[in-house]
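There is one chain below, alone, in C-alpha cells, taken in the form predicted alone.
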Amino acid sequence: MHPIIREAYDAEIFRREGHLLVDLLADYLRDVVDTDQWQALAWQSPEAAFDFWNGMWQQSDGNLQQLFKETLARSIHLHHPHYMGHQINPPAPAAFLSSLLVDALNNGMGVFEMGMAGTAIERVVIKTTANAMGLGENADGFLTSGGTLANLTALLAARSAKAPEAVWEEGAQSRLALLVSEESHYCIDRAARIMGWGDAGVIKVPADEQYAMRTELLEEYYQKAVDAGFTVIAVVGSACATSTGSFDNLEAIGAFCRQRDLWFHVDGAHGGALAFSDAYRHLLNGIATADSVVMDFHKMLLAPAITTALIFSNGNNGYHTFHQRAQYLWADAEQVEWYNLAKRTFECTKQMMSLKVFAVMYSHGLELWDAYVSQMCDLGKTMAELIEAKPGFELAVAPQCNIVCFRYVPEGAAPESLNVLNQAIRQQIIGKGDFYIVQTMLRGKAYLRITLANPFTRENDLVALLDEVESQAGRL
C-alpha cells in the first residue's frame, strides 16, 4: 500500500483530528448564542470568497484544523440568534453527529443489502410522520433529496394514477394539467414543465388577501381548463406558501378532489412539521385526506439539509411511478418491496439520511419537535405584535407560523420609493453582518422577510432587528 493511502486512513490521525473538531464545534455551540462574540455572517463578495479559498488551496499545508476554523468563520451561522433568513433550521447536535457516522459508513440505499440499517430506520421515520399527519396505517413513503425532487416525484405518481393513458410506457397523449395557488412554490411549476405540460398545464388559482388559495374558485378554474381541452389530474395545496407562510384550506381542497376524483397533493415542505405541534396542528386540518404529502425535516424539525419526506396515503401508489428492469439490483421489477428503495425514488445511490432524523427522535422524543415548532410559531406572532406597535412599520399579513413579512414605511415617503428603500435596507444589514434576513416581492411590493428558526432567538433580538432597520433607513 502506498504510504499516502495508509496515512489517509490512519485511525489515530482521525481520532486526534476528530476530537479537535468536536471541541471546536462544542465551543462554537456554546459561544455563538452570544451576539458579542459572533456575527450572523461575515459578508464577502463572491470574487473575494473565491480568491480566499483558491489561495488556501494553492498554499495548502494540510492543516485540517485551520481549514475547519476558516470554514466556520466564513460561513453563515444558523445557530446565531440573529439568523432569521431562509427556511432552514439550525440542526440539533444529535443530528449532525449522526452525519459523521452516515458519511463514514457511506451506505447507498438503493437496495436493502447496501443499507440494511438505514432502510429500516427510514421506514420508522416515515411511519411516525404519517401517523402524526393522520394518514392511516396504509401510508408509506421514503426520504429524498429536497422538496423540489419530492414534489416532482409526487406529481409523477399522480400522473401514473390519474392520467387516462399509461404515460410511462406509451408517452403522454392527453394535455395534462394541475390546479395550484398562485402563491405556490416555484418547484410545482418546474415539475409540470419537466413533465412536458408547459406553462398552460399549471392552472394558477388566485390567492386571497391572506395569500391563501381562493378555494371557492376551484370549480370555475377546473371547468375553464376542461373547456380548453386539458385533463386536470391533481390539485396542489400549499402548507404553507413560501413567501408569507400562509396555509391553504386543505379541507376544502380535499373535498373538491374527492368530488372530481383528482389527486390531492400537499406541498408541506415547510409547514408539514406543524403536525408535531399540539398548538398549531389545526393549520393542517384536511391533510389526512391527501394522496401525497411532502415535508422537509431540515426546515422545521432540526435535521441537516437535505432531508425530505414524501408520503403516500396509499403506500402502493409509490411503486407505480417508475417501472424499469435492473437485474443487477433486483430480480422482479414489479414486486412491491418497501426495502428496495430505488424502485420508488429518483436516486439509486441514496444517502442514509434517515439516521439524522431518527437520532433526534431517539434521543429526545417527539416532545422536542412539539416544543420547538410551537416556540418558533409563537415567536412569529410576537414579531407581528412588535411590528404593529412600532410606528413606520407595515406588516404584510398576520403570520400563521414562523414566517413574517414586513417593510419600513417612513412617514411622508413616496410610495414609488419604498421598494428601493427596503431593498437597500436589507443589503445594508447583510453587509454589516449583525443580522441575516431576506426579502420577497408581494404583489409588486418589496418586503423584508424573516423565518424564525433559531430556538435561541428572543423578543429582545426581534426588537433589535427593528431598531437596526430603522437605523439603516436613517443612514440611507
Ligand SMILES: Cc1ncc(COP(=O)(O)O)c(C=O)c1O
Given for the second form:
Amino acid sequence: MHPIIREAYDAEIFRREGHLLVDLLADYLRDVVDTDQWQALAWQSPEAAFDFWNGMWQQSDGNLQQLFKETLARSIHLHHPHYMGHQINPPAPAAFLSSLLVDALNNGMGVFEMGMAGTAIERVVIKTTANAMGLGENADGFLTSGGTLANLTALLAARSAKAPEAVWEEGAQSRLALLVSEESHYCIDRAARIMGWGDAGVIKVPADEQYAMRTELLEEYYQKAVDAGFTVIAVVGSACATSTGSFDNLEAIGAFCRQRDLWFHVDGAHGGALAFSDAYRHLLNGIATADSVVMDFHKMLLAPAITTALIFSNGNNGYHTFHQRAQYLWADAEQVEWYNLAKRTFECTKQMMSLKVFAVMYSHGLELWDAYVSQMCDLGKTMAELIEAKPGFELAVAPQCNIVCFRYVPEGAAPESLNVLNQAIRQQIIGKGDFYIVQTMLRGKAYLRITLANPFTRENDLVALLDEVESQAGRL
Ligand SMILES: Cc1ncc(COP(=O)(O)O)c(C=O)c1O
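Please give the other form, namely the form predicted together with the named molecule, since only the form predicted alone has been shown so far.
To see the whole picture, the full complex is given below, headed by that same chain.
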C-alpha cells in the first residue's frame, strides 16, 4: 500500500484528531450560548469567503484542527441564541455524534444488505412518526433527502395512483393539475413543473387574512379546472405555510378530497413535527386523513440536515411511484419489500439518515420532542406579545407556531418607505452579525421574519432583537 493511503486510514491519527474535534465541539456548545463570546454569524462577502478558502487550499499545511477551527469560526451558528433565521434547527449532540458513525459506515441503503441496521431503524422511525400523526396501521414510508424531494416523490406517487399510465408510460400528454394554497412552499410548484404540468397545472387557491388556504373556494377552483379540461388529481395542504407559519385547515381539505376522490397530500415539512407536541398537535387535526405526509426532522426535531420522512397512509402506495427494473439490485421489481428502500425512494444511494433521528429518540425519548416543539411554539407567542406591546412594531399575523413575521413602522413614516426601511434594517443586522434573521414579502409588504428553533433563545434575546431593529433603523 502506498504510504499516503496508509496514513489516510491510520486509526491512531483518527483517534487523536477525533478527540480534538469532539473537544472543539464541546467547547463550542458550552460557549456559543454566551452572546458576548460568539456571534450568530461573522458576515463575509462571497468573494472574501472564496479568497480565504482558496488561500487555505493554496497554502495547505494539512493541519486538520486548523481547518475545523476556521470552519467553525466562518459558519453561521445555529446553536447561538440569536440565530433566528431560516427553518433549520440546531442539531442535538446525540444526532450529530451519530453523523460521524453514519459517515464512517457509509452504508448505501438502496438494498437491505447495504444498510441492514439503517433500514430497520428507518422503519422504526417511520412507524413512530406515522403513529404520532394518527396515520393508521397500514401507514409506511421512508426517509429521503429533504422536503423538496419528498414532496416531489409524494406527488409522483399521487400521479401514479390517480392517473396510472399518464406521463410515466405515455409521456407528457395529459393535462394534470393539483390544487394548493397560494402560500405554499415553492417546491410544490417546482414539483408540478418537473412533472411536466407547467404553470397551469398548479392551481393556486387564495389564502385568507391568516395566510391559510380558503378551503371554501376549493370546489369553485376545482370546477374551473375541470371545465378547462384539466384532470385534477390532488390537493396539497400546507402545515404550515413557510412564510408565516399558518396552518391550512387539513380537516376541510381532507373532506374535500374524499368527496372528489382526490389524493390528499400534506406538506408538513415544517409543522408536521407538531404531531409530537401535546400542546400544539391540534393544529394538525385532519392530518390522519391524508394519503401522504412529508415532514423534515431537520427543521423541528433536532436532526441535522437533511432528514425527511415521506409517509403514505396506505404504505403500498409508495411502491407504485417508480416501477422500474434494476436487475442488479433486486429480482422482482413489482414485489412489495419494505427492506429494499430504493424501490420507493428517488435516490439510489442514500445516506443512512435514520440513525441521526433514532439516536435522539433513543437517548431522550419522545418527551424531548414534545418539550422542544412546545417550547419553541410558546416562544413564538411570547415574541408576538412583545411586538404588540412595543410602539413602532407591527405583526403580520398572530403566529400559530414558531415562525413570526413583523415589521418596524416608526411613527410618521411614509407607508411607501417601509419596505425599503425594513429590508435595509435586515441587511444592517446581518452585516453586524449579532443576530441572524430573514425577511419575506407578504402581499407587497416587506416583513422581518424569524423562526425560533433554538432552545437557548430566551425572552431577553427577543427583547434585544427588537431593540436592535430599532437601533439599526435609527442609524438608517
Ligand atoms: C412547507 C415547506 N415545504 C418544503 C420545504 C422544503 O424543505 P427542504 O428545505 O427540506 O427541501 C420547506 C422549507 O422551508 C417548507 O417550509
